[in-house]
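Next comes just one chain, in structure tokens: the form predicted on its own.
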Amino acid sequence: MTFNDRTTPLTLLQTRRSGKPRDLVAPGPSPAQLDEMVAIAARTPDHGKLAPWRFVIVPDEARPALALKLVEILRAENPDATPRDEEAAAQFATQAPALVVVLSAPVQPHKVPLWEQELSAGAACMNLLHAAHAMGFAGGWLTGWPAYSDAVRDLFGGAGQRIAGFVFLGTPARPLEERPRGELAQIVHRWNP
């Protein structure tokens, strides 16, 4: 079984691997492909039909502006940031050919618990990665300090929302490696009353 084997739904799921965003290169998905990926991700299970997530596609031409904003916010939030930190913040914004910022946007107050709505946002990120893989691309889902900064969040959403992830998409520059997985005996148990 190889990364490119997408011949059945099971091999699609079995072969999906995360790509390091810094190792994702062109070609990336076209605007139409990104729209299709997001439409697929929006089919995520969602108790109450609330759509408690938002997708913000950062177009290629806007990525340098995002890099400048991230460096500006880093300086404001961390006065001890080094030039290397600033370079890393700029590189974060411009790596990989495509970027989708996924926001957890819970509907509050609501009878559907906040936790369920937040889980749905995480599932939306995963479905975005599955859609990318099904279309021949790879993705990397990152958080890092920008995901926990209200100032960065405000670039994409508003109060009450949180960044669930920065999903970077593109073509792997080299074959994706299988990472170590937990032994099923350690992570799966059969309930026995």
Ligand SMILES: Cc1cc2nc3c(=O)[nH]c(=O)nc-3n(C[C@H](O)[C@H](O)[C@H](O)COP(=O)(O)O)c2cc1C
Given for the second form:
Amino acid sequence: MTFNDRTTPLTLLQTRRSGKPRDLVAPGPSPAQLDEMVAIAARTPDHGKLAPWRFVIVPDEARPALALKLVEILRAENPDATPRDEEAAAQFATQAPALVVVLSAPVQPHKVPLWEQELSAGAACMNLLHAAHAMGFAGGWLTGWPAYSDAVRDLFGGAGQRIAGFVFLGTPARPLEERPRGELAQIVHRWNP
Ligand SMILES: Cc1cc2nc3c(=O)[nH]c(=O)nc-3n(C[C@H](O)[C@H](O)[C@H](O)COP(=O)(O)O)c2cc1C
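Coords for the form predicted in complex with the named molecule, given the form predicted on its own:
Next comes the full complex, and the chain you just saw is listed first.
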């Protein structure tokens, strides 16, 4: 199985795989391609037409500033952070050619349950990955400590929002390989009343 078979809509869906962000290299999507990807990602099912997500594109020239901010926040939140941890934080911010931060931005209070709005944010991330794949790129969806830091969240959004994922985009440095998948017999059932 190859992970770049985009010949039909079905093979496109069947062959999408994530790329490890640290192994994604140029070419990455252009600013216009990023705009197109997020426009596709915004076509995500969402109960109540609330658009409970935000996409924050981090432009190339802003990636070093993000690295500095992450290191600063790491130091403030974790006094025991080692130089190695700081290096990892900087590397996190600057890996892969492009980065889109997806925020869950639920409308609260609202009759549409929070859970449903959060599910929609996850679906938006998935839709972004599919759009990237369809446009010839690979994506990698990461969280890690920065996704759970309010200070990091505040760089991109505000109170009541959460980082659903850092979606890194680019071209795999080497061919992607399949990973173990859930056994369909275990995860798919036919309901029998
Ligand atoms: C919400 C979420 C957060 C994730 N965070 C991480 C992460 O921080 N580090 C990591 O190595 N993989 C993380 N992953 C896993 C990868 O994004 C990806 O699912 C995995 O590498 C294989 O994906 P594939 O089935 O698309 O090929 C996360 C996945 C999800 C859904």
